[in-house]
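The chain below stands alone, shown as structure tokens; this is the form predicted alone.
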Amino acid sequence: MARLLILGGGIAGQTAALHAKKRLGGSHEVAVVTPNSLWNWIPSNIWVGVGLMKPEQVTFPLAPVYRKTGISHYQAKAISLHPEGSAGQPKPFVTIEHTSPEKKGRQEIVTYDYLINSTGPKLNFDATPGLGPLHHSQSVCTYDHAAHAATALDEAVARMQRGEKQTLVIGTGHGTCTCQGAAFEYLFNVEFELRRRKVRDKANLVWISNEQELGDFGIGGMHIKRGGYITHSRIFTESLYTERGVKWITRAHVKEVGPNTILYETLDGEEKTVSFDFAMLLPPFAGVGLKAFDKQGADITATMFAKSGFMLVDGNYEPKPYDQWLPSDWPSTYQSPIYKNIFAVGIAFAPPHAISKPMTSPKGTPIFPAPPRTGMPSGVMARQVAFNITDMMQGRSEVPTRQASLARMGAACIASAGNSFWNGTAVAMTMYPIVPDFQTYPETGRALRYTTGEIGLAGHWIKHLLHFGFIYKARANPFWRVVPE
């Protein structure tokens, strides 16, 4: 019996584990190492962050799911990777440190035959002084962060109800952040809530982002065909911000967050400030800090991981100018080029380059979004990697045969504004491919037929269905495979 070891139990890890176990049955073992006891449907943290949902509505315990599916479970964090084993242990293994109350701090080794790294990101609040819930700004990256943000928002609303003016700043907290979409969604949920609570006239809403222009979202923006005209997402997004009375600051690297002031550097090299009473700023992401060692104990972290801490896979990481980037640079099987039994999916893999054009201030500060790799793309690549590995474990193939390149994958994104079935709205966007392909689509980089953007109530209903559908799927309830990635 062989063992597939999965590091991380988020969207990518849970998807890979469920698909792999379904295919392998009892013939091989599937084991998951995750430091969390709860699974969190992260897209709905937005609703927690404005008080429309409670943490228990976006989470559930993992242990019962693993028990009923026969998946081995370690509530622990991975510390180090030993892909060649060691002098005392011939099999490849991972050193883990338990995080459960009964075993907290205890270390052990877990061997494997195949490994999927789906550890997700480290929330790198330390990259910006004063950033994060422990300092001067809020976050919605975890359910507990989101609950804290909801409390702070309630306090701001209470002050507005007393007649005080409040400035709320929402966006990204560093020049290399990704997930502008999550901040965008939170912004418009807050705007909706302020109107619902009848204090919108007391609020000054400000968006701050490292995007070159509104509508970039870390994907270089996109073109949409509407009413016979081809329109860039910048126009679509600027119209929305103007309609909702939201001011915006783009091309900004947040340098420091004080108690009531944000210091930021512009792409022109100027330093400016914006004052706030409430701020929700997303942090940049980094790898979780896994170390790697060869059989003799020598540190090989730099050969397996990029400087960012994300794992190198089958992409083309050769540095080259923006105008020489190709869709073929992007990984398709997510297999380590060094160890063929190791894969990385979701945020854990290192992208070969950004999708948005790299921009640097005169001071040398990078100010452009890192590429998003969450949500639907994470699930799709995790499923394909799970299928490839189970084929290899069962002797159907010696190499990965299924591919899931972001340059040949479409994606759908729904950003809600409110949580009511009857008066909420949502921005619904689709695109194909995620990574622009100007060789195939020379004018826009994407297929206009499959790249769309709409706003309305119908998208909001779909957002609700996705919330319940994906939690149902992640619980491994009957017919869970019917729910697509």
Contents of the next structure:
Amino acid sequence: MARLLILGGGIAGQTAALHAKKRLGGSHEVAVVTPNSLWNWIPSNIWVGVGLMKPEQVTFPLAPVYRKTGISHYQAKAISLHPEGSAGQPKPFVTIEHTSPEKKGRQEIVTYDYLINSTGPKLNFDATPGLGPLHHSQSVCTYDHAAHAATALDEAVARMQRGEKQTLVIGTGHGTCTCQGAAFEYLFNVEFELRRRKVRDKANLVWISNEQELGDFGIGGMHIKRGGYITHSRIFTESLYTERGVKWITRAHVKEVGPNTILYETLDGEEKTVSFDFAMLLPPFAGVGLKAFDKQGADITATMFAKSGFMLVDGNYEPKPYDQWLPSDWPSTYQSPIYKNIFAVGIAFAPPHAISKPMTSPKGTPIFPAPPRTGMPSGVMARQVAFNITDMMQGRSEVPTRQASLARMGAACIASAGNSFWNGTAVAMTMYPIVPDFQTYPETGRALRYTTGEIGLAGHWIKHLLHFGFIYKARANPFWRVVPE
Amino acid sequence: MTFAAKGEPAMIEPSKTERRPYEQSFYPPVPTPFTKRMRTNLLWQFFRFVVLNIKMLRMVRKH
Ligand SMILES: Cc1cc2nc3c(=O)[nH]c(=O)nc-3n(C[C@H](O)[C@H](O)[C@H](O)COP(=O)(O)OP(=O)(O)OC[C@H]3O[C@@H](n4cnc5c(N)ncnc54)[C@H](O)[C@@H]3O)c2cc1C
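Can you now output the form predicted in complex with the partner chain? The one shown was the form predicted alone.
Let's see the whole complex now, leading with the same chain.
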């Protein structure tokens, strides 16, 4: 019996584990190492962050799901990979450190035949002094951060109800952040909520981000056909900000967050400040800091991981200028080029380069979004990798046969702009491919037929359905495979 | 909106009466009341719900 070991039980890890176990049945073992006892549907954290959902509504305990499905479970975090084993252990293994209250701090090794790294991001608040819930700004990246943000928002609303004016700044907390879409959702949910609580006239809402223009979202924006024109998402996004009375600061690298002031550098190299009473700024992401060692115990982290801490897979990582980027640079099987039984999916794999055009201030500060790896592509690549590995484990193939390149994959994204069954709205977008392909689509990089966007109540209904659908699926309830990634 | 230089406080007023030429909110297209109403019109949105689901399923089936 062989063992597939999955590090990280988030969106990608859970998808991989469920699919792999379904295919392998009792013939091989699937084991998951993940530090939290709860699974979190992260996209709904924005609704926790405005007080419309409780953390219990966006999470569920993982242990019963693993018990039910026959997946082995270690509540622990991986610390180091030993893909060649060690002097005393001939099999490849991972060193883990337990995080459950009963075994906290205890270390153990877990051997594997195949390994998937789906450890997601390290929320790198340390990159910006003063950033994050331990300092001066809020976050919605985890359900407890979001609950904390909701409390801070309530306090700001109470001040507005007493007649005080408040400035709320929402966006990205560093020049290299990704996930602008999540900050966008939080911004418009806050705006909607302030109207619902009848204090909108007391609030100055300000967006700050590292995007070159609004509507970039880390994918260089997208063009859609509308009203007889082919129009960039910048126009639609600026329209929404104007309609909802939100001011925007773009091309900004947040350098420091003080108790009430954000210091930022612009792409022009100027230093400016914006004052705030409430700020929600996303941190930049890095890899979770896994180390790797060879059989002799020599540190091989730099050969397996990029400097960012994300794992190198089958992409083309040769540094090259923007105009030479190719769709074929993007990985398609997510297999480590060195150890063929190791794969990385979701946020954990190293992208070959950004998608938005890299920009640098005169002081040399990079100010452009890192590439997003949202839920749908993370799920799709996790499923494909799980299928490839199970084929290899069951002797159907010696190499990965299914592919999931972001340059040949489409995505559907729903960005909430207000949570109400009757008058909420969300922006519903589809795009193909995610990574623009200017060879095939020279004008806009994407197929206009499949690249669409609109705002309305229907989008909100879908976003709400996805909330229930994905939690249902992650719980491995009956017919979970019917819910697509 | 005023972007303050380093050290200066930036106070940003959202009032519509303050919208002036050359400010960022002066240029973008804004929806007409009809466009805004359609965004939450139940009949129209039910139709869009069906259309959007088809579009998204088409995307899902592309990989
Ligand atoms: C606020 C917010 C809103 C979002 N909204 C959307 C949206 O609307 N639509 C969308 O498509 N995407 C959205 N995203 C992005 C989406 O959440 C990510 O794409 C997705 O979570 C990536 O999946 P993942 O499995 O790679 O990482 P994660 O889901 O973060 O999972 C990583 C897992 O690894 C675990 N882990 C960490 N370190 C270790 C370790 N050392 N050992 C073992 N396990 C470890 C973590 O605890 C976690 O369980 C949003 C993100 C945020 C932050």
